[in-house]
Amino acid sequence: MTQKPKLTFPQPPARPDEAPDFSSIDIPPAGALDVPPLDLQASDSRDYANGMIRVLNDEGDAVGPWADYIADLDPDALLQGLRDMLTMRAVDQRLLNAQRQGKTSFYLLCTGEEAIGCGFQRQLDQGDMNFPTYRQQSLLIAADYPLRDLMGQIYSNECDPLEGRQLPIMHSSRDYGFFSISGNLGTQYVQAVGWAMANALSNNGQIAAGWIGDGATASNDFHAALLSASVYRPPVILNIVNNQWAISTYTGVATGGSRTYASRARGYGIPALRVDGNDYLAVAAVSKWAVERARAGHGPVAIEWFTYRVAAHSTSDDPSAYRPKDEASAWPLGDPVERLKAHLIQIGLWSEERHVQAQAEILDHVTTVQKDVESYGTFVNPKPTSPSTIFKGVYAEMPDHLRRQRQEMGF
């Protein structure tokens, strides 16, 4: 029988006036796979790419062979990943806030991948570089990135180091690993990759780490990258955050055919692996194994994050448009900061009280900061920089053309 050929067009599971259902996707117990050797290949790597890595179960034990290698981790350092978690809310809440009041013009929120972000910088060293996306400010929290930095970025004032030159959430901090921001999807995936070629060129013994979400994989550097990274074998780690949402687009447009965005990778001949992102240990245990693998000179490796997008795409976004409200309720592997407080009060090691005590502790150091920094100057309440700062770093040396034209606008 013959049939038309006929086209898909991939639909989310639901839509606003319909019920969240996430019953398709396949949700593995935790500690069910291994921890593969540090050269692991391609070809080795498909139950990893496919399936997913988590360490925590729904009762808040640390289980399997992946909580087995991080077993050493230090009491303090799973105390400071809630905490990192913790200051990343309360900055993207208070942020919001100052957006909502006028008082910047954009701001977006990492709500539900908080341990992504915090869990992979605190197993990087000095020297390492990350070329993230516009989402990873938990990075930069995690590298215990000055508030007042971070903060005077997105009011544009005199305590921002870029000199109101970006849009906000455009960070770029060198000594804090963490690359120039570009607004342009999928550029700094590849940027990473000859970031980590120099590195292996100068022997240095730093690395690198690419980030992109899962709507610019479709992207043609994500493809660059992959076979770049997977014929030279640099130091790098590819990141894919997938969080099933490009702005209003569902992340089946991006998969097409595809099963996960790791055998992705794995088409490029670079062993993938896929993790629980909303698994603060899962995270740290496969970021430690990651690290430790290219710093031996064991080449590129992909991972997949697994997590939701809880928050809308950003101030300019309303997702009430486009996928049911309740949806983040629903995500079937919970909320990052409530399964590592789960597993620390299981452990001993926290408490209901505590927790409390921590959340206002450390909403109380972020609203002193952020005022500090508000007295500097807001929209609401300017005080720019001189606009000469327009032609300052366009090149190295101002030229002719440009001295003109900084002198016609009155500098």
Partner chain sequence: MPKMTMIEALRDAMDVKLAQDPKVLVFGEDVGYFGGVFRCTAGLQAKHGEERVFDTPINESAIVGMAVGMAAQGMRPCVEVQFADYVYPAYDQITQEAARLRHRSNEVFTCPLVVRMPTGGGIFGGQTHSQSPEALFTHVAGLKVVIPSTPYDAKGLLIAAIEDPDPVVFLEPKRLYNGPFYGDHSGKSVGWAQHPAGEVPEGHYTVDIGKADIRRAGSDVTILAYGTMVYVAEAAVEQSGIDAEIIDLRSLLPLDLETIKASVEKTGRCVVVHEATRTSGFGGELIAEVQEACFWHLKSPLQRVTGWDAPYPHATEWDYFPGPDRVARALKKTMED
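To complete the pair, please output the form predicted alone; the form predicted together with its partner chain was given just before.
One chain, no partners, no other molecules: that is all that follows.
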């Protein structure tokens, strides 16, 4: 009998009433993959795109060729990486609390993904530009963006450098290499390629980094960016953050028949690598390699950061409706903060006591800045800015009709 055609519906590893199950994930041992040459071609990147680059093993040791690649990394840089992630986690905690208290309207946490943005940003130079999504505020933390400005933008008060013109969590700071975020996330990929093309034409030595989540890879912009990058070969790093969930949709819906997201880039002739995104050393090593490659003129490269979205998609989301409540604790690649902490203790640079002290000091600093920012107004205690600001920053020279409108408003 001939079988009738049928549809396939990708299913998550577990539903809310089931036990977490990540048994289908193949996790290679740390140090299994070598460091490829900077001029790596797509045809030679299959093992890197389908495997997973890891540096830290389960005992907290840094092992393998990629560990050797960053062996000269200043110990202070590793300590800074841990502080960056602790700062990001404290900021997330405080701003989530503020939203729950009704002081702000909206927020997205990047809990569990801190290593990716923090480790990547520390490898960039002044003038390089990130084209992020709305869960990459860790890039700003690692770029030493002022916490007052970062928080002010969430509250949209007088501390907001964008003067309330952007939605909360959609930061923008050209001086810190953070391009304005678009709510239509796939557009960032196309813009990153265009910026990189301009860099190449200007011969300024700067590079661009595009960011996209696993769900947004289903957008047309993702494929348009890959095609343009493949054709013109600009200095761009195309980052794909695979955190297993696109709002409430399991990543398998966006993956389709591909084994990995990194393997898609190979189909466009772009070399690609897949990395343990919860391993700070792996993030730092691969980011360093990718930056060197792009700056040396070898064209685009794609990186899939394999991680897990611990928190809800946003403060408007309830993940218990579509996945087990304890799924995050079962994630086999662990917590990026705990893994780097264990490594630093292992090599004698850190201790449990210093970690507890650092957490307290960082939280105290973040809380102090937050209270200062809140003194300029919150949703609970609003202090509206002057309506005259709506006329600023729109035109280089204000048109007559806007000048008249401003005067009619008494400004």
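Bear in mind that the values here come from a model prediction, so they are computed numbers and not experimental data. Numbering follows the first chain given and starts at 1. The term rigid core refers to the most C-alpha atoms you can superpose between the two forms while keeping them within 1.5 Å.
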On a core-based superposition, does Phe391 travel 2 Å or more at its Cα between these two forms?
yes
Core superposition between these two forms, C-alpha change of Asp400 at least 2 Å:
yes
